[in-house]
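In the form predicted alone, a lone chain appears below as structure tokens.
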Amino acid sequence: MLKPDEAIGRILAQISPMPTERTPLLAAQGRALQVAQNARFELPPWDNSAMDGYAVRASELPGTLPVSGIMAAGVSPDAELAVGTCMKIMTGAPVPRGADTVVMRENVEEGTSVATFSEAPILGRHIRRAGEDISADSELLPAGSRLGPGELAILAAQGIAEIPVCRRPRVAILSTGDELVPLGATPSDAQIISSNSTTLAAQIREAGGIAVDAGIVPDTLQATVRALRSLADYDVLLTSGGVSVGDFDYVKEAYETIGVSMDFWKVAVKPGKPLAFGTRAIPGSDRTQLVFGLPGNPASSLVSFEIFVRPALRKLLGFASATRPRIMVTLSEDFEKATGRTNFLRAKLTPSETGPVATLLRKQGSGMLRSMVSVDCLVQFDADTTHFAAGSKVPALPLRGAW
């Protein structure tokens, strides 16, 4: 069986970010800017003050000095500033012609028409300066950054309005099994109500693509042939359950049948090795399809969207990096494993002064809803040791922004 990042990396070798698009600053959000943005103009546009204060020679300081006028955010910076004056200047306003430093409103006696410094101000204090900033020209953000409040600030001070970015993917979710109802539809006593679509769906949103639940399959041959082949529309197709070796796991033999070609089956991961992945080209165009069979278990199904589809996705969406950055926790408790798969448990971090320390939830079978809320990280525990002590540092990935 491969290993967690050979089967990521086979899965991410197959695939090409998706078409660009461009978008209004505000609807790319969250999406990851295809081609680099350089500045169009300087900021500051000019020298501007940082400080509600008046505007100085510093060389005619201490002294008592007549003000001159006012300067205001959004008067002309053409001003000019009479020798042996001062000019009373608001946070932000261009700094007058001939003013070399701005001295604090705090630290200024204020007459009616004139102000005293009582003390000579450090030459070019509280000044910002043009261009100090950024620079005309220069490179505001690389290909492939991700669009935070940040960004989308810095592209909307130099008037860049829409943006290219990678076409966002559409997912389909398809759930197999007799036992399963929609969410809405009351069960008989053999059936759940289905929850893998609902948690693929989230994930989906949150990763950055466009999630369809399309549906529930029985478990026959036919019924789910039909149903894969009518989903070849999307880009990604995401099947729950029905990929392990039981009787009624028709999924592999389904894939078969509509042409998928299979990367891998299994992979040396717990929760999650019946996990598969391939390729399916669309006849009668030019696009291929990736397909991943996902176990049917809750947690199984979480598990393995985060550590396989999730780059997936990203890498699509065009993110220079498509993985999730990985953290070192401090376990908390010992942990004991057998060999031959990398463990993914379920954690809560506390945070302490030497860093985060991982707490794993009690109840960690992948058929557990409950071990599925409220998870900061996925602890990983490597395939070929056994023993892990309190204290000792791991790998983690994190799933929530705070890690």
The other form holds:
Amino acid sequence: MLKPDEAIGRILAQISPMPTERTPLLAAQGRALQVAQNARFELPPWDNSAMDGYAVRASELPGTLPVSGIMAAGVSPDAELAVGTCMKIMTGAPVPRGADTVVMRENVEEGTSVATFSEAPILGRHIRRAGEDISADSELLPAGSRLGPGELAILAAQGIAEIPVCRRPRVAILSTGDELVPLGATPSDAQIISSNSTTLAAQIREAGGIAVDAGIVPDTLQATVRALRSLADYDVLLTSGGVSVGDFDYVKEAYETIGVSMDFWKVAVKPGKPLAFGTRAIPGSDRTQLVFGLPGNPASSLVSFEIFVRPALRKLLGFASATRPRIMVTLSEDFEKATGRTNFLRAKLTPSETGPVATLLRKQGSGMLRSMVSVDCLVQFDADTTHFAAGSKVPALPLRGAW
Ligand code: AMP
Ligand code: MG
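In place of the form predicted alone, output the structure of the form predicted together with ligand AMP.
Everything in the complex follows now, all chains and molecules, and the chain you saw is the first one.
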């Protein structure tokens, strides 16, 4: 059976980023820059003061000097400091020509029109040099950068008000199951509410996609095929449930009926062994839809999305790195498992001096929702190992954080 990393590799190999669109800067928050951006001008644009204080010629100090003027933030950088004088200066104000040093106000004895400096200052102190932050023509951000507040700030400071990002993929969620009713409906005594529709929509949005709930289909081939056909416009199609070997699991057959080219059906992973991935050439267009058949069990669905679908969405969104980086965590307790499948267990993380400690959450059954609450990471247990000792370090996939 396919290993999870092989499955991720096969998925990513089928994907190229979505077409780009230009967007106002702030609307690009959390998305990936598509074209590297270079500086348009240097910053700071002129030498300016890092402190409220006095602009001086260092060689003229110590001593008492007349105050010949005041430089406030926003005044022209054209001023000149007359020999034998000092000028009052504010943080961010341009340093007048001739001055080579700023003395902090706290170290100056201020008279009515004079200032007394008791010490010789260090030449060049408290001056921010033109271009010391950003030099002209330097690269501000490479393509593929994730645009957080700091990245948006550097672009804003350079007057870059619009940038190219990938169009957000539109992702349809189709839930399958005779037992399911939508949120808002009252289940009969044979029914449950489809929680996966909500989990998956939230995960899609969190990954940067546009989630559309395509509703619930009953467990018949005909209804499944009809629904899948109606969803050809979406960039990605997720089905939930019906992908296993039960008598009423029609998703695989429905995919084949509508011409999905299946890449794989199963991955050696727990939870989430039945996991389908394929591509569908949309007739009459040059578009290819990505199709994921996720297992119906709530925890399997959540975990499968994180491991397999999220990287696909991130690659569609043009991120330089599609997968979240693994972290190493220390196990707080022993763990035993069978060989054959990589296990991903939901865990909480606690910081410690030797790095994060993972405490496995209770109620790990693939059908259970309880351990999906307050989960910080998925701890990854190697397929071929059976015993993991408390205190040992293992890789984990963080579920929170910026990337
Ligand atoms: P399936 O993969 O269709 O065999 O479903 C496996 C289990 O997950 C069954 O107990 C289903 O009732 C449950 N299940 C399937 N779809 C959903 C859903 N959308 N929301 C919550 N539970 C579901
Ligand atoms: Mg089902």
